[in-house]
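Let's start with one chain on its own, the form predicted alone, as structure tokens.
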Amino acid sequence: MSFLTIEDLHLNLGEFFLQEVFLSLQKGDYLAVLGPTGAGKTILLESIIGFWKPNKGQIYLEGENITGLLPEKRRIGIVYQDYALLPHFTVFKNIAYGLEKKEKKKETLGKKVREMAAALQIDHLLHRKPTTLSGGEQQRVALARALIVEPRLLLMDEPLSALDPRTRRDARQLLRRLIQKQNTTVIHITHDLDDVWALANKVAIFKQGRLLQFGSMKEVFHRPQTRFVADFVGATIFEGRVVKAEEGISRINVDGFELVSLDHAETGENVKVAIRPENIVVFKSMPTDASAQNVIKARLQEIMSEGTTCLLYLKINDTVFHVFVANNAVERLNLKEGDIVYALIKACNVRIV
């Protein structure tokens, strides 16, 4: 039995809506929910916690139908982007707020608050007010308040988006350790793929109130089922025709050049192929060891710096490949726009979708 099951969820709030949402999670799963603004991600969380009653569908948690339960009966925690801390309460009181209803002994309450604060490295801030804290500190207070009541499920709506890059990395590390220690099941809305890589094992992509794809991170990122999903998770999709399929290898003609894939297809079949930009390696000269791999001659059309990495645009005939490389690789290879280069792609990374 699944830990969380959502069956055919429909909810219409006018501007925002959900349609035909099916998904299930096991205990300890960490689901990252992705999609553009207005895709219905937040109302999905608010439907699960009970702020909205679905027009149709059922929600089961640990085998219990919670669709009609009041939010306070569901034992689900939620953390919003703005943290929603109580400004007139101390950090201690904010963390203890939800626990006070179930833990009447002050000594036990205080012990639990201090232990949770220590786990999130904010035990030295218990006397402070939220307005005196940094964004990263406020985020940890909100997380402590949500986790201290030992929720069956933790929902998070872009809780890291307001943090600077360094604080965000530290917050991910703390969050991952604490979630794994408590074996908490999490649904986390984010627009940052680094959150997904660092934390999630499951991914759901939403668009205009519909769940386009749900599955393991590997399935969604490497086998996107639509061009929209591919674009959203950073993969590139190419259309081609299988010219030969034998002995577990499919040879695919894409715009006049051949790609070899280990995925099965039938000879003559028109297919779509997904390749992730980090799975392409660039050389200035023909690589010597290219067994079970694709080596494609291309022209380096453009180099775009993206902080510590560069995005390369490689053109073969009328097809453009996107490639992520480190800045020092561009310098080491002395890559310049207009260069002829060789793109190496392992056959296992050419995924037929």
The other form holds:
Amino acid sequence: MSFLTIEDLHLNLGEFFLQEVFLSLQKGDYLAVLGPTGAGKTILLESIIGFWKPNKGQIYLEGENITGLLPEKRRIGIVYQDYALLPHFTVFKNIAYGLEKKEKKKETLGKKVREMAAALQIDHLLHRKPTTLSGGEQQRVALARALIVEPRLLLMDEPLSALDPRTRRDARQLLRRLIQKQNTTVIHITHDLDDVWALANKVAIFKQGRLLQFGSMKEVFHRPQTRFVADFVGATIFEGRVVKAEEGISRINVDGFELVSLDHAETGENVKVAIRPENIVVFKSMPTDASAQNVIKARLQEIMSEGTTCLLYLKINDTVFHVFVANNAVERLNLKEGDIVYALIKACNVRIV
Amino acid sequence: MLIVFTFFITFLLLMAMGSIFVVASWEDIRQNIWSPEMRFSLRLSMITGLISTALVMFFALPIGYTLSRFDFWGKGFVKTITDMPVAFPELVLGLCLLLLFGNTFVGDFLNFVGLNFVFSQKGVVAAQFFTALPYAIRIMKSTFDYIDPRMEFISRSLGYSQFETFLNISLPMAKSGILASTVISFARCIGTFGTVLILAGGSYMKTEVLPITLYLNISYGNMGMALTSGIVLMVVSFLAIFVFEKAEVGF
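Having seen the form predicted alone, can you show the form predicted together with its partner chain?
Time for the whole complex; same chain goes first.
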């Protein structure tokens, strides 16, 4: 049985709307929600938490239908992009606020708040007012406030996007550690693919109120079902193991074939590798000049025509990845499904993420 | 040029306000301020003003919140009707209230439960209440409009009911708006003349509040008394505006 199930959700708020949304998550899943502005991502979170009543459809959490349940009974936490800290409370009171409802003993309350604050490295800020904190600190206070009540589900609306790159990296590490420790199920809206790669195991892509594709990282990143999704998710991600790290070159074994990358890694390390589809060139026969490049022999599994370009799915052993080619190139090369082709990828375009 | 223009009007206003102090002699004020009529009037004004303000805020807070937060059938209608008295002449409002509280079933029922609003001190409170309420509702609505509803969402996601959230989050965050609204309401209540005159009547030492004192004494030609009540009213409004501006800066 699924942990969270969303069935045929419809919500119309005029400017923002959702239509026919079906989603299901298992306990401990980390779902990244992607999509352009106005896709309805935020109102999806706000329907799950109970601030909007859907026009149609049901939401189940741990088998219980929560569609009509009051927000305060759902035990779902939320973190917003601008953190929405309570300005008239201190940091301590902000974090303690939710716990005060059920924890009446002052000492236990204080202890738990300090523990949570220590885990997020904000214990030195407890007496301050939120307006005096930096963005990264406010973000951690918002996270502490949501996590301290041990929500069944944590929703985050671009929690890292207002931070500078360095703080964002640290915050992401911290977030990952904490989420894994508590085994919290998370839905995280983001525009940053780094968040997706580092944190998520499932991905959902929205556009104009509709869920275009939902699945595991592998399904969505390797087999985008539409050009829009392919563009949006960009790179294909492979998981592999570094077999040999030399001066400036890493050789990575991915599902039985070898990729060469210019990025540095340690021998024996498990890594994720990203390749953008536009950096893959397809040949019908083995290219002659291929020094310092990857040439991969693959089977052309499927050709999907989309306007002026084609989406090709190439398969090597059990790994599938996609490539964009112009329509006339497909004709010129006389490509057919089932053909053996050669994919050429420059080593500098194989990025370890 | 515009600055000169602005100063011209400000100066004119200042002269008008100053004239009341220039014309009144200290002797006049000293004699009249402790007269039994003035003491009665001041006391009644303060008591009715405080009661009315408390009632106004008791209604304006939830109504302002409702108008700011919820969309419901007939909201536009409610807003128009509650706003109307702002643009309504006070005398007309008084007349309407007089008719309603007079010999209608509403008036009869209220009389029956002991609330006689016509030509009584209770009527003073009723008149002040209906005059000041629209202003208070407007200020409260715009105060709540400025508070991010996501603050309330978060409180509810953390296990607090809508009412608890209102008490814990919305009210404290609306603090300066509430103060401003209270002060403006009090100033409106104290200063209301037309509505009080029509509904409660302007009877000497009975329903006589400060504006009524001013009016009655002008008609008798008793300028000293009229000026004194004018000055007292002006001091009250000045204090109100002063507190209001302080509250705004504090926000």
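The model shown is predicted, which means the values in this text are computed figures rather than measured ones. Rigid core (definition): largest C-alpha set, two forms, superposition within 1.5 Å. Numbering follows the first chain given and starts at 1.
Note on conformational change between these two forms: the chain splits into two rigid parts whose relative rotation, smaller against larger from C-alpha fits, is 126 degrees.
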